[in-house]
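What follows is a single chain, given as structure tokens, in the form predicted on its own.
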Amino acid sequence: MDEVLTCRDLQVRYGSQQILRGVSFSVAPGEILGIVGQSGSGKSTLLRALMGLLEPTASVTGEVFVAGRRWTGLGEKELRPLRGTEMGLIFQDAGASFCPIRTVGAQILESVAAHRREGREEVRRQALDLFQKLRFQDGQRVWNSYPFQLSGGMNQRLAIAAAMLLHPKVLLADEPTSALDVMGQKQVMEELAQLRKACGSAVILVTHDLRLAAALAENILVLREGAVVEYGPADRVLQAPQAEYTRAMLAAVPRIRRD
């Protein structure tokens, strides 16, 4: 099966500080890839590099291809119409990405209008249909709400729904459950899996939580200090890790003992 995203020898440097060190991987359509590592390992930098969202002071080498098209080297004007439709990004704090003084519906309409021509009623119908699939209670109320009227978990789930309305080939999720309680984490995990199944989008899930990666991902990539130390099928990485760093991360996962 052809890869929908290919990353080859990606390196990112800020001055004398190297953040990513020759990262390479690929993602097939519909695949969930889990990228794990401790804080400071370069996970979020990797996602921003894939999207072309790094600061101008960053030096980037290597290649990124999305659906056969080379992204590295494209200018902002060329990337803008591709972001969202070819590749979407869910930030760690999704609530901060919504404007607090505009309704959810108005912001979704604006997001869709930036990429395709559709009537407001048609977009609203699609959004409410997606809300229903994601088991949002009273989707019309959510559509008319302001972000501050909704919980953090709801804002995170709405960010996923808004991204998926654009039907991206690849969805990047940066620590999407880190600020949520256990029930919120469970809902987000279920929705990522359901949307992958319904829309066929590949998902790159960045997390420091190996349990989350184990629950969702077919393949896992482990980053340490900007370098790949392990990459392969989730079962193999989690049950027979080759790298000492991966074994240490697994040993640090808390276990509940039941007597």
Second form
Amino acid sequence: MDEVLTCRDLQVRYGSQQILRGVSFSVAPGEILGIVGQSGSGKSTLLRALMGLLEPTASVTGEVFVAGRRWTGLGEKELRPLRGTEMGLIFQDAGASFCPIRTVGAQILESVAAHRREGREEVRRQALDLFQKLRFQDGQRVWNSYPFQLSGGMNQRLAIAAAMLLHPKVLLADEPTSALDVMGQKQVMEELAQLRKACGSAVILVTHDLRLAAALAENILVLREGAVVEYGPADRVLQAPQAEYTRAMLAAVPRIRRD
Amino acid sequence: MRGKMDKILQKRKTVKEIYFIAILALAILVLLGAAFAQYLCPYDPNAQDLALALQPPGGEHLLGTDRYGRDMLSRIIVGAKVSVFSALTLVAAVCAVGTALGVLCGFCGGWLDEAVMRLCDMCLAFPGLVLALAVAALLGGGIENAAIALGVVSWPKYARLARGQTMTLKQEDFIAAARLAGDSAGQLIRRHILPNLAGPVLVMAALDIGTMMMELAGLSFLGLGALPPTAEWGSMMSDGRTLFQTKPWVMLGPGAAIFLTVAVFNLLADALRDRLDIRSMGNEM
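If the structure you just shared is the form predicted on its own, then what does the corresponding form predicted together with its partner chain look like?
Now the full complex is given, and it begins with the chain already shown.
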């Protein structure tokens, strides 16, 4: 099957500091890839580099292909219509990814209008239908709410719903559950799985939580100080890790025992 | 318990709303009064009658007369037109120019930012009124020149504020998310940056209306603003300063008008700040 995203030898450098050291991987349509690493391992930089969101001071080499199109080297203007529909991103703190002084509905409308020629009422209807499918309580009220009026979990679920409305081929999720309670984590994970099912989107799930990656991902990539230390099917990485670092990470996962 | 709390919050919100509407109504009243000043004057503000010079307040002339026998109340009412509208136009102009430059500098950075900010530093390095005095002296008297002089020294604070806010906002996730959603640079500025910095900039502008009125009055008081016989509060105070101990109403009348109008606009700024804080609207669902 053709890969929907291919990343080849991606290197990112800020001045003399190298953040990513030749990262390569690929993702098939509908696949969930878990990217695991400690804080500072370069996970968020990798996502921003894939989206073409790094500051101009960053020097980027390597290649990124999304749905057969080369993204590296594309200008801001060429990337604009592709972002969201070809590849979307869900931020770690979804509450902060919505403009604080505008309603969630207005922002979803705007983001869909930037990519599709559809009437406001039609987009609103689609969004409310989706809210209903995702079992949001009182979708209309959510639509008219400001981000600060919603809980962290609700904002995160809304970010996923907003991404779903654009049917992205690849969705990057930057630690989407790290700020949520257990119930919120469960709902967000269920919705990511639903996104894959409904839109056939591939998901790149970035997390420092190995258990989360193990529960969802088909493949796992372990990142350490900007370099790939292990990459392969989730079962193999979890059960027979090749790298010493992966073994150490697995050993560090806390287990609760009742004596 | 929660219901009681909600009721208290609702009551507080209503009181705030009434306060805001009252202050806004007062400010609108001042503006309307200034706009239709010529129809509200009981006497011709420039008509001299030396036989009636320096009449104390009361009787036919409610606020007395000045040294040329002109009715103080009429002059104060007509003076509002010059004082209030000059200050408003000036604030609108410096706010627009300063904010636009600040947003561009904060958003684009680079040489534009460097050049504009060094110019700001130069303007801010001088004490404002002293620089305005120099500019006004250079341009000559007249309320327009006084306004230009104050404009030259006032735009940097808006540029600084807008630049700082833009630089902070640029780092926010929602700006990155808006870029991802397909917003161009112009759309980012129009839809996200300007509305988010409007609160602090508008509050600064509302506060500045009072300050500008005082400074315009100050320049007029020093003879660098409105020229006689134009009725303007600052120049009226200047006219009456030698009479302050014997005929205090000549100075107190325009002084009180400045004080009250500045107070109204400062209170409006305060109420506007509360109102623009959208987070005070409601609680988490």
